[in-house]
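In structure tokens, the next block holds one chain alone, the form predicted alone.
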Amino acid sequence: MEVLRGLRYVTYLIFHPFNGFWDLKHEKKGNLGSALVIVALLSITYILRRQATGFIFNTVNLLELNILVEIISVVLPFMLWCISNWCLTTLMDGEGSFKDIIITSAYALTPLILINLPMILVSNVITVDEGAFYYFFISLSTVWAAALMLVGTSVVHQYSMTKAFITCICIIVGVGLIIFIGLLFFSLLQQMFWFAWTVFQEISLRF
């Protein structure tokens, strides 16, 4: 029940983003199962987007289409992206916590699903000369939902909307950064593993 009203609060908030994020954070209108329920849905709505999209704006390959390689590029970004923030605005005197910041970007995300979900029917009836359509709509969700990050960043956090922005591009960066690092160190795995196995075949072949 109290997902159920967390999601129904969706509809307020993305029309109304400044008082919307405020009663999120201290009147706790939205929770943390809702969030959650957001993220799957937006996973849920891509791959849909990936499978059954017209034949006209889909580029995807069906045959090579993997389930849970759409999931993971849904999920992970959404985590890195939080991880950062946290990370990023306990340095900068942010008042958010980290559950903020979860339910915050994932309210933030909404407008990826309430449009691009109708866009798949909606491709699958229109002419290529009425693509314009199709993709002011999908370009259109893109910077909703990015312009609801940056205001509930500014909410979440009590910054202004410059530090707020400013405060964006950095946790962009900080993803950049986990990226990087994570691979480095699974490079890093990777190597001392064949230099272990390589050592104990050398072993192996002497005994």
The other form holds:
Amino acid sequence: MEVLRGLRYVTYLIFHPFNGFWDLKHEKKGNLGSALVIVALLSITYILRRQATGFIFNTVNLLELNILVEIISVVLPFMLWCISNWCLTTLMDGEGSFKDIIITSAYALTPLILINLPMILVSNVITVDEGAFYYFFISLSTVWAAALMLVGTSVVHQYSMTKAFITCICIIVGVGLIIFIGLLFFSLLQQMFWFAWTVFQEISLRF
Amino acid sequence: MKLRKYLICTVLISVLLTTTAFAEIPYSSYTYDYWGNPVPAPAPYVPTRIVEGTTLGIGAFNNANDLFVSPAGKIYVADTGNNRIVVLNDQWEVERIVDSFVMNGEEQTFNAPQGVFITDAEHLYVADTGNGRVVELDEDGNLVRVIGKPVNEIIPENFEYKPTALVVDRAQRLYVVATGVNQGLMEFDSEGNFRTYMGAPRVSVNMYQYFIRLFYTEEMLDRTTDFVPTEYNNIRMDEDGFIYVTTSTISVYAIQGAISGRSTDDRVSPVRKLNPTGKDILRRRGYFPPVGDVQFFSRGYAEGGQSLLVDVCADKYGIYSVLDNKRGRIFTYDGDSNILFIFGGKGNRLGTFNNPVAFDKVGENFIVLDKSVSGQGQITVFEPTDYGRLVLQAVYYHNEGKYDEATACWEEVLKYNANSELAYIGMGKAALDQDEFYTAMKYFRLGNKRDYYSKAFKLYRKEVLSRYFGVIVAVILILSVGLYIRAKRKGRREVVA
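For comparison with the form predicted alone, would you give the structure of this protein in the form predicted together with its partner chain?
The complete assembly is shown below, putting the previous chain first.
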């Protein structure tokens, strides 16, 4: 029930982002459960978008579709964003807790679901000539979500708009850094593993 | 016991039969689908014989560089290393050998001739590379004219003129490809005077290169290579007088960019079709630009990198083929640059090559000149299979406007090759003509043809809408009446409250 109440709040939030995000945090209008549901719905939207978009607009080879990859491609960037956001804003006097960041970021992504889901249906009944509408709404959803993300960051951390904008750019750079360090870590781990493995082989084959 | 004997017998017989019944083709044929994946296809051509200089009784070909089939069906081979032109008839017998001609009462010979061209009047043009001239001989080997080094103020004095390939158009103009020339083709008028360079590829500079140069010092700029247009390496003319040229100097990155972007830009195209003003008019409507192989390893492999196109051969209706020297493959495209066939390969068996340098068509057969490892050339003859003939016939019919016959051909093609996107598109177009929109959609979907699918879908949608128009209107009416009543009741309730 709590989750449903949180989800219903989305309809208010996306049209009144400043008040919406403020109440989201301070009036406890949203909760972690509904945030996670939103991320799950977004994953489903992206899977459906790959799978069920009309043939004319679907440029993905369905034979190579992997649902796990699709889910990861939504969840991983989201988590990276939240982590990077938290890392940076704790250093930059942000007011939001990690939980606040997750809730805000998830709510900011709702236009992607609300527009893309119907557009999947629409894409099945329109032709190339009407494609402009399709692409317009798809871009609209992205721009809207990005704007909400910006407002959300500024409200939840009580930043000015300029500072929020700079922070957002820094967060994206931070995401890149995390990916870099992650790759480095795994690469080193792999090297270490192979080193141990070859030493083991060397010894076991000798005796 | 008897049954067992019988079984063994049948197995043995069938094994024997299968091993003798198939002459295996030493390469696998394929095409590329919409996604750029190679998909197997039946062999469109099969190798049938090899012709060598020694079997012809004229001594081995030595570094032979060009091969040309004259309008009369005679085969001319530029036997570069032996300084001669060998003329064969369609029965693969030596008709004559041209190795000298009389000029001003003096006997002259060729010096490493690399290219030949034969006009409709069976006049022989030889790109006499080592002597830096083009020689025209008539059908009896008498000298008509010699076109020497071009003289013009735009050509530097010390320019070493080495013509390697040429064509002559109907107005007797010469278009010559020469070594070290990157301004395009050298055009000579019918008098043999140099006119101009034509068809130079446009230079492409990417943003990064442009940006980085802003920071270069004078010395750095001097040391970096200039942006120069690519050099052409071969030239052919089709029956309409359009010139096909190939180049192999486009970088692997540019080619890969063109493939991944499905680019139709002529600057990154290794094959071009030039009109008489030198403008590229090749239609690039295929799923990928005509660059040879679409999937390849970029680095780290002996056979990595883009296809190196060294020759082109034009068929009717804009169908053309290109020869890849790197992997020994022939790519045939239709007039819209849709890939029709890919066949051939590297190797030492009948049907594969070591160093293929030139090819042409004799009737419906392909003949490919292979320089071979030791320079001892050989010519391989390829004959079309039923499948190959069918596909070509379908394209011919389509271009002739015989759509019903084309459809019949495509239907037959699908029996051989269920992966043929072109066949599905052909069937789809036919279904569209017969107002069978849903069937058309199905075929276009199989052929990955989105624009035509959209056309068929639009018509199908119209058909469905008009068929169920009454139902749709009724549903909308009922819904709106229902909503209206509901709204009214709700309003009344509110008033009461």
